[in-house]
Amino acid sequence: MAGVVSSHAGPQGTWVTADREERLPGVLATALAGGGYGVELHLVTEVVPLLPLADRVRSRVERAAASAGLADVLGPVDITIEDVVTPNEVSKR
């Protein structure tokens, strides 16, 4: 998605969720007490308006969950911007 550079697994690499065949850095899926799952995404972004970017990412996650038939188990989707990088830093990644 435009504006997102990468995910961020955290300083100790603990923000990771294991999927069937891979580890998803920067993603935390947590079972909620009332059922369903909350999702946290930890991101590195370009220098862009951050609130609109977070809203677009959240909407995309919600649409993907709905397309997969999982809208009823998706809880809150929290977006945390862990770092913002300049165009010069983006080109070095």
Second form
Amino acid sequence: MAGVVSSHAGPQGTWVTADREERLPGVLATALAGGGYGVELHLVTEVVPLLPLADRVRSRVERAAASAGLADVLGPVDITIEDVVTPNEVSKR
Amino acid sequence: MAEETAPARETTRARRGGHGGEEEAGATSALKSERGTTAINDLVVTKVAAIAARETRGVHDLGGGAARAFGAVTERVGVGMSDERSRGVSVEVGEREAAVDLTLVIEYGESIPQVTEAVRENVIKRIEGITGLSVAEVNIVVNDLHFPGDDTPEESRVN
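Moving on from the form predicted alone, please list the structure of the form predicted together with the partner chain.
So here's everything in the complex, that chain up top.
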């Protein structure tokens, strides 16, 4: 997604969801007491306006959940911008 | 040699930490809505402030003498322990406000009041534009002046 460089697994690499086939760094899904799941995303982004970018990411997650038939169980999507990188740093990655 | 300039606005210092108890490095500021929370790590605000200061005309470098010397050593050794982009910048981030402290080296010949005011305006513009946080104050310490010949090594007196 434009503006998002990568996800961020955290200083100790603990922000990870282990799927059966792959690990998803920077993604956490937590079962909520009232039912459904809250999603937490930890992101590294470009130096762009961050609040609109977070809203676009949130909307995309909501659309993806809806298209997978999971709209009813999707709770809040919490987004943390952990770091920003300049275009030079992006090209070095 | 340091000169401290007045803060941009007379406001209360930003409260520390968006989430309860997160007052150490890596704390975040949060903007809540029904669809979820958006949080921005302190490191992000620090880097944006450093980038904004560096892109201002008349600013040679950021950081105090010791920090710059240490940065030069780690760079030469190839150990990237300190992030050069955040050197000379300290921030406090609250839920909706940020306060920034900068230490600058300014090019000799430039007007210190004009450069610091330009830095202050650019830092406020960038932080508010990129993070959505309101900037309560930008405090600037001019730590040193850079002279044009400072970077060229002295010629050896012997062949």
